[in-house]
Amino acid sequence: MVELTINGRVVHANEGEMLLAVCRREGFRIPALCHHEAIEPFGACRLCMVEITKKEWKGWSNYVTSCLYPVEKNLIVLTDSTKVIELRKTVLDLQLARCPNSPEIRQLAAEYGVNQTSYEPVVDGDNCILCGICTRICEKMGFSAISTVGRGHDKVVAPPLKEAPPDCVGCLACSLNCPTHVIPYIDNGSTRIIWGRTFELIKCSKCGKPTITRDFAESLSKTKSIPAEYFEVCDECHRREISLTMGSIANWEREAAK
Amino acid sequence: MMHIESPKQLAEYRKKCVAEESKYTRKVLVCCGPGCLANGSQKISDEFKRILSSKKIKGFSIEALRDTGCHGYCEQGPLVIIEPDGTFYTHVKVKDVAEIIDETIAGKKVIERLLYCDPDTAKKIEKYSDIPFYSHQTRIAFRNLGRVSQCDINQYIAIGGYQALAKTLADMTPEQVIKEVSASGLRGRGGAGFHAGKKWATCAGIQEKPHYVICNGDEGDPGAFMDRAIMEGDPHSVIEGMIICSYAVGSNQGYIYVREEYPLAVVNLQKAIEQARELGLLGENILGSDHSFDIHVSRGGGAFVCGESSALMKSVAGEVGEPRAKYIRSVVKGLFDKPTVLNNVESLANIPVIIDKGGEWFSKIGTSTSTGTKAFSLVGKVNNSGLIEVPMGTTLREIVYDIGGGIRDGRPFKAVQTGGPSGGCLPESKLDLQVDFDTLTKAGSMMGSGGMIIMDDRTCMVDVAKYFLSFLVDESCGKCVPCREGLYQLHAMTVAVSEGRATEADIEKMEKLSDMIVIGSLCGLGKSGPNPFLSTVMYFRDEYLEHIRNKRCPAGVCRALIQYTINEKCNGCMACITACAHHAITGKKKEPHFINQELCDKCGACYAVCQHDAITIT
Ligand SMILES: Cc1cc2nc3c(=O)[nH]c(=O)nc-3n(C[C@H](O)[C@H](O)[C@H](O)COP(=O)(O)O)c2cc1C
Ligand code: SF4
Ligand code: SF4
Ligand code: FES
């Protein structure tokens, strides 16, 4: 156990825990755009920055990204100091210049009193905030079908050579986890289109509803040794089947008890 | 080549190398450093070889002809030096070679025409060591540059190379080595100025294995080539430094990360590593000791940010060279998440000398907090551009005037930019500052890795800030928002100033934004990114205000704010008409010319060619 102070309150945390998790658990709100529970912290959006100090630092303090900073004994954390708020405002102001049309960014910026960017809007700006969640989650899934390409201000998320990505299985992990919802996909019953590729959607053998893509199912059954038949039935029908089985078992037991 | 099994055998081997070298009393050293090569020195060396291979000269053999590393005085290149007299020939051309052979090598006569001419006294100076450019320098990291062939291990050993390694392995414990390096006070030459001894001690103290040693040869600063000169011209001193480090910190594997644009450095390092392996100075049981160490040369990822430690280690590991946040230092968790010592090329090249002569000796050079010397690449509007090495604490004035020979064309000095693209510009009032880590930082600039750009009165400081910011915007890896978007906006606002579109309030806004970029960015690039703006606005605020209030660029550089006109001094020579690619100038021969402002592109070509001071910039 590590004891530290957050905004004047003494709290306890486990060794190795990151500040962001501890602050949030304790009810302190910290915005974060590049953080995702399923993947390692990244430190790109800089919104989760907090001010830290220690008694022995003699008045010196530091600004760190809480998503990446492991708790330390006797740390004094300020999640909303003047500088921290100013930093978040600046970051959101800069983000707004790049993606003025993103409802998510607009809302978050408004919370910090930024209703319009004070900078020159970026030509060709889209709503991607380059948080890297899509590419990192894709990598975590084992596909690495997309990545960031280029550097600096021209960096974009794209498949290799900006062509339809051969390693994509159409799982939607990128699109569904994108904080600003900028990765489009189309499901039209039997097929799914994403990143310029068209995938076959497996139809549930019981109810006929589309489930996951055939490529995703094949990959899962290969890498996770799940029998291919498992994916022929949708989750709902799986649940129904299980409840029926459970019901029958309960019936047998009742019969047997008599 | 023999495989050397002990320090004693190395001493014997050295005797042979010395004997071999002493056969050549007369030597011809052809500089094949980056500057001279660019000026065609390879052709000069080839011409020497061609003539000498068919010509017998008494007391001279072709083995005494050497393609050496950079002599530093690139301004005067291609350079040829004839030892033992140290006769220093400048601006040598291929057609001069036959004459040098006949007159100087065979005839022992000096060719006046090729000697260096002191611009102050207009006298010719024959010897290398008497030239002011050299006499104010102290060469430690550059000690061998220009003295030996680019990568010849026997020559290196003959002049004392690998003696420090032998001493380390035979007489010193790892702790003693670290103590010596700590005592020297050596601080990292790659920019941050971290104490090398401390870094080594931390690494050595970590139980977890393996440990790695990496040499940072990324040298991304535009215009800087100190590390390149060492890697190409004296690779063995870097290798020796690394082996000593590996012994001190208990590492068996090292990497040299070389910038992609330095193919010759890669070739020479690899050659040198091969030679060291053959002699048993690298590999298993070095010099018969228990210590084993090998080095792999790793090619850079081609981006400026790859020189940053965490990005570099990712790149060495084969990943994309993007910095990661490191609240755990790389000396604890570095390459492959293992304890890693990362040192710059110049830092490592100093190590053998520190072991040889002792940490205390080294600590007496320079200032008390910045010991030793520092190499700089002196470029810009200075008379003597090139590579220099001076004791820490040398003043900027000494560098600019005594070594650099003052400003070109006798123009006034305006600023010196140090610290690479994210360094800062210091004005004339700071010329008496001593150059060391802390003084430069305090003055709003930084040491960086040693780029030094001299600017004259025709330089616009807003334009300078704009230039470096645009470099940094391009080189930002784009990972974190303050750097990627913040520097982009800061650059855009600087452009607005240079085009007369900014207000005074914008300056304050830029200062505030800079502050946020500094505290908000993930890595050193972003954290130091606003420096070009901050240092110029600190020392040249009036120049910014002049652009804003009066829509005027006092230096006559910012295109949107200037006008080229022709004044009464015009004698109608027509030079400007020919130079203008936009057909904006009209006028008959021997009659005053005229610039049509609508057609003028403000490229300044007319200004550059006019010999009569007849073009006015307003
Ligand atoms: C953006 C950036 C670029 C850097 N580029 C270089 C470089 O080209 N060469 C270098 O030696 N150090 C460079 N550094 C500094 C390294 O991160 C590191 O501090 C240094 O290599 C450590 O060696 P030293 O202690 O011997 O200086 C760079 C740092 C940053 C932030
Ligand atoms: S597409 Fe979405 S998830 Fe991917 S980097 Fe952009 S904002 Fe983040
Ligand atoms: S500060 Fe710049 S270079 Fe460094 S990680 Fe952030 S975006 Fe990349
Ligand atoms: S959540 Fe920490 S930097 Fe984005």
The other form holds:
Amino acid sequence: MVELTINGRVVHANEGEMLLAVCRREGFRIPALCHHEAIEPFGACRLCMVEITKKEWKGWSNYVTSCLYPVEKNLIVLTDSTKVIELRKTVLDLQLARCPNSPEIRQLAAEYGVNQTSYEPVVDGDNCILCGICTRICEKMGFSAISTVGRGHDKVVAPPLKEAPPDCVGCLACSLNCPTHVIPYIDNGSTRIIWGRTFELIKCSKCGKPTITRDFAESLSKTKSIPAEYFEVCDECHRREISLTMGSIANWEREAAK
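In place of the form predicted in complex with its partner chain, the structure of the form predicted alone is requested.
Here you get just the chain by itself.
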């Protein structure tokens, strides 16, 4: 167990934990657009910067990305010092120039008093902040269907050769976890379109509700050893069947006890 101080409060954390996780657990709000609990920290957005120091540092302090910095004994952390706020404002100023039409970026920037960028805005930008959540989750899922392409201002998230990715299964992990919602998809009841590919949606055999793409189901059956027939019933109907079964068991036990 490690003891440290955050904003004047002494807290305890497990050795190896990152500062961002500890700060959030203790109720300190820290913005982090590139962070997701399901994947490793990345430190791309730089918004989770905090100020750290120790008594033995004799007044010297440093600024670190809290998602990548592990807790240390006797560490003193400031999550909203004047310098930290200025650093976040600078990052949000840049993000507002890159993504002037993103509601998420505009709202977060406004919270820090940045209502207008001091840089020339990219008027026709696609609002992608290059946080890497989509590509990292896709890789974690085992597909690696998309990646970052290009360098500098030309860097974008795209499938190989910017064509319909053969490794995509239409799981929506990329789109649903994008913090600025810039990866579009279309569900029309029987098919799903994403990244230029059209996927067949499996319909629940009980209620007719679309569940997941057949490609995704086949992948899960193969890699996770899940029976293919499991995906023929939606989660809601699965839960209903389980509740009815458990209810029947409970009634049987009550009758048997009489």
